[in-house]
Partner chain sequence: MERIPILKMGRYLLVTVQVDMHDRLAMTLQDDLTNQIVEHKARAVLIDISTLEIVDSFIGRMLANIAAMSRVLDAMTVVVGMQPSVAITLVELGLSLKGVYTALNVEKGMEFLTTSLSGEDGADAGNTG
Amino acid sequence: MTPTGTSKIPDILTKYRADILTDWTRQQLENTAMRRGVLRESDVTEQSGEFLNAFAEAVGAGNLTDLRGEKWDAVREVLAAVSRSRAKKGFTPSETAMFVFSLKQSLLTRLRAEIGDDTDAVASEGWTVNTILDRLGLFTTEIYQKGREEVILRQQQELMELSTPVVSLWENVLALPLIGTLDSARTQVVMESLLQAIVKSGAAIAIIDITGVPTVDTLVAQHLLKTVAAARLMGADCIISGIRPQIAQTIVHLGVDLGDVITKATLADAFALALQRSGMMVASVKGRS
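Can you show the single chain from that sequence in the form predicted on its own?
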């Protein structure tokens, strides 16, 4: 790689900055992968300008072989912001990395024009440009991946919260219908949602309905028991409904002791019991005038 002191890259970036920025921005906007409907032209221009400024400063002042060094902090910060932004907008890793790779053509064109017929110098500078931008492009994919993981984790958290709604069925009676697999992470969300609802409403009875839970194993049963125990500590009794024959057989086969936990086959049965414990009942009005 060309040493910093002898490279013409800093001079090229200073002398032709405006032209390079114009060409680079145009190339990005002409690329169908840039999704102009998602990313505005002003965003592309602003991000490109910020990167070019930081890149020119780093190339002029830093070691061209140490892209993880302090002199390249600003460059990495700009690329990190661009990568996270595009990850949230649904761009692919390749589309995100093209932000850096598309700079090559404009920069190499200016270098060849400036150096002229010195083929060795053109080859050396070209190698330097390609190496730097390739490494920065890989950096964008690393940050992109982290950004996508953050998005996925946040979406999973939101889905778990949405899939564990606590419903007020009656005065002092809450219901928590569970759908899908109940694992440790989701159990924590379930427990927190239920306890918060108990505190807020002052409910004395909570119905946990597992009709929508496909399977119950030892771990799921333990999670249910923990939730029941936590609710009791908050002053609310729990009823578990949705115990289908297959689930009942599985619980017996596993030897899981539900202790003194009240269970019912259906949510309706559990609700009727909850009303009875609250000193109320449901009566038919059929035939009344």
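Computed from a prediction, not measured in an experiment: that's the story for all the values here. If you superpose the two forms and keep the largest set of C-alpha atoms that fall within 1.5 Å, you have the rigid core. Positions refer to the first chain, counted from 1. Compared with the form predicted together with its partner chain:
- E50 shows a C-alpha shift below 2 Å between the two forms [criterion: core-superposed Cα displacement of 2 Å].
- After superposition on the rigid core, the Cα of P177 moves by 2 Å or more between the two forms.
- In this overlay on the rigid core, A272 has a C-alpha that sits 2 Å or more away from its partner position between the two forms.
I've shown you the form predicted on its own. Could you give me the structure of the form predicted together with its partner chain?
For this one, just the chain is written down, with no partner chains and no other molecules.
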């Protein structure tokens, strides 16, 4: 029935569209039973319907091999939209790819029923369906990956902006509480915002608090020293505070030379020193020392 090369798939897709859609949707809902909360049945039906329409049109155009061609643009668009929305909702890659793969069963069942006894034809048509859907599945995963990467990138950026506030503790005293690991990119941001703040406020002392920095290795220490050196060039003294006992041990074991940078165990100590240096003192109201 198919030796002429014309595929039965377009006919089947048009003829049994409603049946395939029902089967497929039901199967998807079974597969994603755990996700009932995030994925509504109406959404699944709508997405599946859109995909089937685009798929039928692309197959109907007669090109069953070149999935990168413009005939398949609509299919790829629908898939990309589905994939992105699922990536955002926290689906796993396989759950996302199952969207396409789960179409196989209903499509192949119809195919077998339609073609009947011609095993050669069933095999060859089955092969075509498999190839197409496999490649579409891979495409879904690719888009899914891209969607996740975008999310990660955005979060990184937000983290970068969030985690480097420069706060003014007192007249002429700035504090820079660092949270999280210091890498080169972050050091650059930290350094720039600190120096800008020094220029803006005319501060003479800047306290860099590293209580929130989980580990200090040679690289982090080097970044800290760079920041201190730059601040010194601008005419501001730096105090590094918030050095935990373990970190003090690590610094010495690594042989990191903090040079003549003033270090204090806590932010409070550093603040007291800063006040003292700027000629101020904090006294108890009752006059007790």
